[in-house]
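Taking the form predicted alone, here's one chain by itself in structure tokens.
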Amino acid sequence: MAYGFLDIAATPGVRAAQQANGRGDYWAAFKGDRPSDRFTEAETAFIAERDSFYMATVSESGWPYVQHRGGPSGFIRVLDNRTLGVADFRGNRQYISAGNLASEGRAALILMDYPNRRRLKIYAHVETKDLAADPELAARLTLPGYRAKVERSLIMHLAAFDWNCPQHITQRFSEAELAPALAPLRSRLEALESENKALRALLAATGD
């Protein structure tokens, strides 16, 4: 039975791991294949509205390491059904990801929407390119008006996804997913302090 992204996922290692703790079992609860190396839409309305991803890469060494990248909303671009790309704006200047994906070009996506407890995990064939010698592409990943270096791009082809529950998933919220819900709070808020000014004004102007 196929599943894309366990399939990649369970070494030897996993399938011990999940023996051990009474789910050797794992796979049987799956009604045939669950295809998972094509976006859907589903998918790609979920990465569209992102403003920040997890990237974990392996160092030659053998070291993970995590990173967290961001960028307004949108500013993950799905190029394709199995093809995503993201303009690298400059950070720290550490190069750790780049170093790693220069050497070993995997990695692993972890993609949050916190306000609605959803998950989507990725595995993904990095590779970077210079946009300055590709315009088509770098015209599909320029973001207008958001003031960042951009010193590449990453260009990340699918091999899985997997949506993961929302268990234990904390619900947070941006300022700008907060507005909404604030703005009927500071109108009247306003509105109070426009009514408290106009009473100061009346009682300085009748002296009591």
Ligand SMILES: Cc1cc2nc3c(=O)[nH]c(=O)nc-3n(C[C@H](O)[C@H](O)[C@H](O)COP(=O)(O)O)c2cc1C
The other form holds:
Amino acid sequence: MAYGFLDIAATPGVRAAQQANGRGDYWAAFKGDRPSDRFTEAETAFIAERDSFYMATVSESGWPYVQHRGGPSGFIRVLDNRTLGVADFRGNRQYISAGNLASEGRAALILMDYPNRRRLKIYAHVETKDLAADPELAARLTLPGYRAKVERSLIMHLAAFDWNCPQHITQRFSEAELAPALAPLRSRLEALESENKALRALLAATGD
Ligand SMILES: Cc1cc2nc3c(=O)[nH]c(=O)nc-3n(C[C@H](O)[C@H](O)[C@H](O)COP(=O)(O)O)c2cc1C
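Form predicted alone done; form predicted together with the named molecule now:
The complete assembly is shown below, putting the previous chain first.
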């Protein structure tokens, strides 16, 4: 039996916390296999639609560090069912994540889908690659027309993933996600405005 994500997460301290909080039976209660070391179609489709993610790295002093990475929808490429690739853009030039990853490649990611209230957690070993030295990889990660300076690529080797429950995720929608719902309202508003204008003109012309 394996529950990949928890096999990694459940350190002795975590198990002690489960025990202390009345969930010491967590492992005994878990039946069957929950393999999470290969992305299935569900994770692949979910990842392909994301336009951002949060990534936690580990500093040499033991501090966790969380940063946001974003780009056009689909900028996280599923290179195969165990590997993700991302073009890492120039930001504030602090290079905290890059520096952390150079000494400790383990990272935790969280990918949010606010409209559908879903989130995916991922443990990965992250490898930093110079895209100039790998044109084939560069072609796979390149985002045509996106204005950002690519400094490196992050190749993420999946250790385990897990889905979270939707509880406490407030629905939020991006401008692009709202556009199809707003389009008919906008045209209806325009039609009513022109009708209103025509009626006002008619009213003025009849002198009432
Ligand atoms: C001009 C510019 C300024 C930024 N300033 C900040 C900032 O003050 N704090 C922050 O958390 N992110 C800031 N960002 C976003 C980060 O630079 C971006 O998330 C980057 O990937 C950070 O990577 P790092 O934290 O791993 O070094 C800025 C981005 C740009 C382009």
